[in-house]
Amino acid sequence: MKRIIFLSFLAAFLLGGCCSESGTIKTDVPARPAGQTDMVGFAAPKIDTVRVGFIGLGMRGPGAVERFTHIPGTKIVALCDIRPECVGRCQDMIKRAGLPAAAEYSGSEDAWKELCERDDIDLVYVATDWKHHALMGVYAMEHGKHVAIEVPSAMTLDEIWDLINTSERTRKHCMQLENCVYDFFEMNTLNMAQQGLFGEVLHVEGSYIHNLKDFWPYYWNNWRLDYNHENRGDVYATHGMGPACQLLDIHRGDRMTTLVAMDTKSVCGPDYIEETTGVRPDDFKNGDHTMTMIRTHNGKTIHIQHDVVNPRPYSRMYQLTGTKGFANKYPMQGYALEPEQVASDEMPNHENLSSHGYLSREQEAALVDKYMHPIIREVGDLARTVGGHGGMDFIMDYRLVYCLQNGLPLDMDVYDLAEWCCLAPLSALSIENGSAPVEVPDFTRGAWNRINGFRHAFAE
């Protein structure tokens, strides 16, 4: 028995944490560097004018600076991509939208620090490889300028509080382009939950489950399947986080406080390398299914799930359970309200509301135009003219515009990345410790609770 206490604590030293006596795993908390001070609700001055500079246009940079085109009080300063061909096909895309050409960086792979060194740039846009995400985040943000990075921003804990410090040292926003939170769906169920509509919110469920196995070979140079041979646990957790923790006010008067992962064997992943390569791994270390729970220090609980290789139909599950009601968006999209939740006047066939069943599509449609979200009422049209993924990666990248332009805090900031993306090493750290607890720092350093709702900026 002692030789067991012994290897586990042995096991959670090599992973980054220690062992409590109740068994939980804890991760150190650097304390903050002198001088600095948390980002929570912090708001730059205003810049009429973002003028972005784009490092990575393989797979999702290029729908960035599509988008970017569309965005008023804007101006593409910068491309930059290894591969030339990747910065022409967007240099060609800003000109056929009548604007100026953009500055070119490519042929190195230092060439994207020339770009975060100009100093006509406010925002570095990063869509890279995830292994270049923190690093470059990192960069920019010393060299003066706003950053938002693709998901998962970042992949450790010491990438996790680099971009901490460096956003608390810089005064610079770091943001992750979390597409998820700003789909429909999700939009007005936050609005729905911010008006109370739920009840108390005491449960929430999301995931990543989509088949990449025809998605594979387009990632340069392998590097997502490769870091999925490489690495356990919930490797890309953040599209499942993002509209679960803001239904729970994280860092906005709740936090999470221990999550518990396990897996199953790793047997798709090994297969498609076989098929692929005619070799099968020994090591492939992602399992096929992975599970996370978290508890948060309000009572609150968080289900979050991965599956990338087995051939299940699409879906981020969100799910949402509350004291008066339930809201569901995958497989089947629908709300379930207490009776009394709804007035005669306010909805149709409300006699038979009952939340033992989903709502009628008619009455959805109702209780939707009622709490449509703001954002989603003035720009929802726009964006689905616009494009990307439905419209939700147009929202994105407009809210981001329209904060910096007025000086408001960011809908996302800084601690929602350090978040959201923690459950990839935390996870990992369960797992390899028999799932065993693990206690989920504090990133904001005491200052969870300073701020109520998620109101502060996303309402505006």
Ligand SMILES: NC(=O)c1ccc[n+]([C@@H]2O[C@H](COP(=O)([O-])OP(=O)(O)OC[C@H]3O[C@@H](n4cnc5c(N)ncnc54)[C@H](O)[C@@H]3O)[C@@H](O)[C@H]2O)c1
Contents of the next structure:
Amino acid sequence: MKRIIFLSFLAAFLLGGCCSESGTIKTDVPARPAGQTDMVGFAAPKIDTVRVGFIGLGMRGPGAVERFTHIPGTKIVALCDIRPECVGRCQDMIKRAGLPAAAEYSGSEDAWKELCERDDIDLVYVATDWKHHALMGVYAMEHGKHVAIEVPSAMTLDEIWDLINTSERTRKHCMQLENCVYDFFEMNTLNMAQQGLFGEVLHVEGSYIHNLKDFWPYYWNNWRLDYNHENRGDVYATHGMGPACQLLDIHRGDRMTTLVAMDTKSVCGPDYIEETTGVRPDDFKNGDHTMTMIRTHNGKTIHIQHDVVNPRPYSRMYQLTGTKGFANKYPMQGYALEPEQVASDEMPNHENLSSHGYLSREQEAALVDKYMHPIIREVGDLARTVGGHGGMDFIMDYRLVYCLQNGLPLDMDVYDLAEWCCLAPLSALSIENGSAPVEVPDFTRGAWNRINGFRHAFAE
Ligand SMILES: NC(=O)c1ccc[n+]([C@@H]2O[C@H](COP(=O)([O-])OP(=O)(O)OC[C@H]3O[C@@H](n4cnc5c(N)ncnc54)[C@H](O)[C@@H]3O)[C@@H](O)[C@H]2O)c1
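The form predicted together with the ligand is what I need now, so please give it after the form predicted on its own.
What follows is the whole complex; the chain from before opens it.
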């Protein structure tokens, strides 16, 4: 027994954590440097025209450039990708939109630094592979820019703390481009939850279940499959975590305290590599299916899953259980409510309502009409027209620009980024230690309960 405890102490230590007497693995929380304050509720001075530079123009980046051509009060100043042809494609897109040509950076691993060093850019927008994200974010903020970084914006605890410390020190926004919190069902359901329709929300679920077999060959330098090859744990948790954490007001009155994770063995990842290269790897680390369970200070739970290799239909799960109701998006979208939560004059077929069955489609439509999120009401139609995963990508960019133009706190701050990204390192730590509990650090370093209430998530 003593030997097992010693070995798990040793394994946790080697992976960057240490065990408490209760067996919970704790990781270091670096002290906030003197003179630095937190960014909870931070708003930067208003920017009339948001001047943006894009880095990373592979499969994801060009869509962002295209969306910015539809957002008034923005200027696309510069484009960067290590591959010149990717820059050229986006330049053509800008020309087709009738906008002035952007400066081009390409051809070397470090060309992006010159973009960050320009003095006519307010926002650097990063859509490269995961290993470059935090590096580029830190450098951009150090050169006086706000930064928006694709998901996951950081893969290790060191990267997370670097982004937090740099954002706090430079007083620059550091936002993760988590688009899934802006999807229509998620936003409307968040509004319902905030209006108390589901009573107290106790349990939420989210996931990234997406078979990437058709995509693997197209990632630059095979970075994504390589990352899964080399790492255990939930390496892509933010699409599930974002909506889940917003429903639970994480660092707006509650905080995550402990997680445990477990994975299956690796089968389909090595199968794919064998099919495409003829050689089966014996060191593929990422399990086919990874599950993480999290408990919060206020006694709520979150369940997050990851599977990018098995032949399953796409799902982000998105499920909430409250004391008065239930919502579910995948595989079947719907709501179930206690009868007293439903006003009979607004709900047709009231007699069909059962707290154990889904509301009818007519009832759901009436509910959505009543509780439509104000942001969806404002830009939902335009978002559907411009597109980007059905419109949610456009709402994300539109809100980012709107908040910068109006000097508002962004919808997602650097602590959201940290909380949603920390699953990659912390779930790995749990799994490598026999699913041991791992303490989730308070990334706000004491400010998690200062803004008590969800309103801050969408300031205006
Ligand atoms: N939010 C979403 O729905 C969503 C969807 C897809 C991808 N993503 C994220 O977007 C990011 C990019 O994914 P992708 O599918 O476009 O991958 P990709 O491989 O197609 O694109 C990455 C790009 O980064 C460029 N790059 C790499 N190193 C560079 C450097 N040093 N300087 C400049 N450019 C460099 C590559 O040339 C490539 O064009 C990832 O973080 C991914 O997780 C998010």
